[in-house]
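Single chain ahead, written as structure tokens, the form predicted alone.
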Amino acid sequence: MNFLRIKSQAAVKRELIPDIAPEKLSAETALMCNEGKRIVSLFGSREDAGVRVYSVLADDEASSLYVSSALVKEGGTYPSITSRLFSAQLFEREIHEEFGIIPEGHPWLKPVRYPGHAADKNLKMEEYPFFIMEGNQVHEVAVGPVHAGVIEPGHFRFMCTGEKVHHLEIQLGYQHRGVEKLMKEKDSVFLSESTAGDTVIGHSLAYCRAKEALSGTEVSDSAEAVRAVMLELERAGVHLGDLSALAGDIAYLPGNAVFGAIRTMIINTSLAICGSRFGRGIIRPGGVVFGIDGDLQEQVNNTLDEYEKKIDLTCSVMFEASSVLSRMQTTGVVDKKTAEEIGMTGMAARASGYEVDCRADHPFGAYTHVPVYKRGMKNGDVFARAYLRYVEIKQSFKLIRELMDYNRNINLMADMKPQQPSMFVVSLTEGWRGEISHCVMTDKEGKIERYKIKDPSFNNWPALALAVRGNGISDFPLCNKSFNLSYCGFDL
């Protein structure tokens, strides 16, 4: 195969990446994925002679990545990968929207998010080509982009007969901020922290590890331990908030109140470490700004011990309540086969039995010393996504205790070296939603030439659309919360 084998967070010379014909890139990407690999990222980068399409694949069993590329002439075409590999569909739509090149044979080629930098400046959000069902009893229900609650904007178009949902189409793009372009212009850790506001640690860690790989800067084990502690605190805090919201959606008010209160104590632990409940300001290129000394370690461990017991008690009562089970079980099902076909990631994928986890598959930082054993469920329904959150909270607490033992609180910040010219790196981290990918290329002067981000929401929004099929439309808020996807993380 004409792919270069690399590792996550290991920079390579761009000249080593194969340059093959577009037909080969399409065929080999589809073939390798059909043999067990999966797409991590598929994106374009503009060059003088056209648009270079990069294909980045993961071999999770071997903890390896594969990358190759092909040059497509400006306004040209290439054979669609989607016709042979469905998980490529959204990536190819994004490339088409951004650069105007056409994946010939794509079964449903249309814009993804109508960004300001779309190749076709005539595109208008109000003219989005929604799928239409016909029939005397079919009716449409439109929700958003402005919602009743204080949430991000997005438009949901349901096709229903009576209460039953046959199809949901999700139109996003209202949050587009041009983050990738700004990364090239500003190259700032602050931008990475704001890529998705509820994933500050996940995205800033991917950014910093990419920068460190491009410059050959080594980070101390203590700094990596603190980073992993913060990543697990972020995961536990958001999962607790989601359990609270899920309980609220089904009117199980004890769970809504208790999980909400405990979440506050967990994110206040992040506050005690770095001064921000959301973890802003601690992870920087070269290490971490704040350490966790002996007294603070004891405080963190005591907090985990105290609230883990309350979480256990609340979950044991909640997940045995018939009123809870009747609302969660068999609602919003995504089976394993579908999860693999559409390329789901993270907790939602693992709840469907598709167990992908970067911490275990492509271990980074402290996870190379404190291994993560993947946890999963099989049913792929709302209950599975809720219960797995509980399992992952306990796993995060266990990891934090182990990481605390590993933390020596020394050499927390290394001096950053200059970025090397003409390099390529893929930086993967496992945020609370799932796999975060930052692909970065430097130019001949070592400056950022292309910065491509993939938030796990990009993989999982299609899963929500499939999950609601066959369900009552009143189940949509529950299904939606069970995924809790990011609008701005998708729009970028």
Contents of the next structure:
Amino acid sequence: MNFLRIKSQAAVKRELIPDIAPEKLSAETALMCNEGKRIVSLFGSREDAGVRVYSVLADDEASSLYVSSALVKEGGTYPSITSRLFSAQLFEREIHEEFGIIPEGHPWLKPVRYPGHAADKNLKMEEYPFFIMEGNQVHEVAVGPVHAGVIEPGHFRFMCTGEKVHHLEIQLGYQHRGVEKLMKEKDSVFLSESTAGDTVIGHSLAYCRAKEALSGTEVSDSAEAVRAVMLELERAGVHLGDLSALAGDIAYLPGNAVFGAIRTMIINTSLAICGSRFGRGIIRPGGVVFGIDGDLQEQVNNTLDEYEKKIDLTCSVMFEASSVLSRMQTTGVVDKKTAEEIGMTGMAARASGYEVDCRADHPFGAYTHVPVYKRGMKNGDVFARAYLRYVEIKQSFKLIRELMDYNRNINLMADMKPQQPSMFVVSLTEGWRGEISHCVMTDKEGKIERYKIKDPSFNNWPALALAVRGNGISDFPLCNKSFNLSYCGFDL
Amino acid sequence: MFGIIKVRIMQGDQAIPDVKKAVLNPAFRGFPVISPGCGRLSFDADKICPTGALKNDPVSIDMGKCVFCGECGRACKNAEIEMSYCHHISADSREKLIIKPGDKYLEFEDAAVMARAEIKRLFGRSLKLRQVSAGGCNGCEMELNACTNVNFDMGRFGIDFVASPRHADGIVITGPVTKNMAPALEDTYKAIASPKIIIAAGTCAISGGIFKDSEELDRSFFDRHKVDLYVPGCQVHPLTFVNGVLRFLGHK
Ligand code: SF4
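Right, the form predicted alone is done; let's see the coordinates for the form predicted in complex with the partner chain.
Zooming out: every chain and molecule, the one shown earlier first.
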């Protein structure tokens, strides 16, 4: 195979990345994935002679990544990967939209987010080519971009007969702020913190570790421990918020109130550490700005002890209530085969039995000392995604306690060395939603030439669309919440 | 049944008893204090500050642009700038958000939001708001949601978020306003019956924040309509929002 084997968060010289024919890149990507690897990222980068397409794959069992590339000339075509490998579909649409090159044979070459669509600049948000279902009894329900609650915008189009949803098409792009382009211009940790506001730590960590790899800067164990503590606090905080919201969606008010209040305590712990409830301002290239000293450490541990008991009690009551189970079980199912086929990631994938977790598969930072054992469920329904959150909260609490042993509160910030020229790095982080990948390339002067972000939402939005098929439309909010995907993280 | 009762007893009363007097953890970064007579900074403001909020010579910090990262405070040799943990930082005009050397929090707080008699009469007991996220990263959105949870519970003052703009008395905008969301924002605002108010929540909404130089924004909404209340923060703290709105409605 014409792929270079690399590791997550280890920079390599760009000249080492194979340059093969586009047909070969397509064929080999599909072949390798059909043999058990998976796509981490597929993206384009502009060069003088055209658009270079990069294919980054993961071999999770061997903790390795593979990368290769092919040059497609401006406005040219190449054989689509999607026709042989479904999980490539959204990546190829994105490349088409950004650069105008055509993946020939792509069965569903629709817009992704319309940022001045390279292939057709006249396309408008309101003219999205929705899939149309015809028939006597068929009706459409259109929702958004502005939704009923205080959430981000996106448009959902349901095709139903009566209450039953046959197909859901999700149109995104409303939140497009041009993050990747700004990243190239500004190279700023602040952009990574605002890529998705519920994944501040996840994205800023991916950014900082990419920068550290590109410059060969070593970060202390203490700093890595604090980073991982923050990442786990973020995971626990969001999962608690989601449990609260899920309980709210099925009108189970005790769960709604209690998890909401406990979440407040957890994110206030983040505030006590770094001054921000969502972890802004702590992760910086070279280390962390704030440590967790003795008193604070005790405070964190006490908080976890106290609230773990409350979480246990509430979960034991909630997950036994028949009214809860009847709404959650067998609702919004994504089976394991589908999860693998469409390339799902993170907690939602694990709830379907597809166990991927970069903390275990591609350990980074403190996770090289403190191992993570993958947790999963089988059923892939709303219940599995809810219950797995509970399991993961407990796992995060346990990890935080273990991580504290590596927290010596010394050398929290290393001096950054200069960024090396003409390098390539893939930085993977397991955010609370799943795998975050930042692929970064530097130019001849060591400045950023291409910054490609992939939020786990990119993998999982198609899963939501499939999960609601055959369900009643009134279960949509519940299904949606059980995934809790990011609009901004997708739209960038 | 007994389980639920046990949970209920464990839960107790979680509401913050007096949201107006509540104090935040000292780690919080809020109102910036610039020492009086601070003329020139010892560092390059443009290099340190990510959004251009910090100006040198004369020194000032625009809270409408500030993301409260605290970098400027750390760059100071003699603690010329310190981010205090004071969080009542909303204001009714853009100018008031610009903090100068020697400005004092209590004086700022006193004058920052003036309750208009008209607003007090119309919305003083009940204010229903429609929220629109226009490129907001979900940070401010989550905090606005938190305003309604059992801790902050702003519903107790008759302030609520509603689903339909037809039921709303005003709009709360978050995010830097992307091109793709600009029409929906305008439509939602138009759908609200007059008289109506506009609240810009979060640094992105107030000034574009960290995204201000992006080509993908369309902030013309703010050229056409006047904002009534600015609520700074990145992300906005729920108590900043609740207290800003309470002041705006004439609560003392
Ligand atoms: S705290 Fe505000 S003024 Fe200071 S550097 Fe950060 S954004 Fe600029």
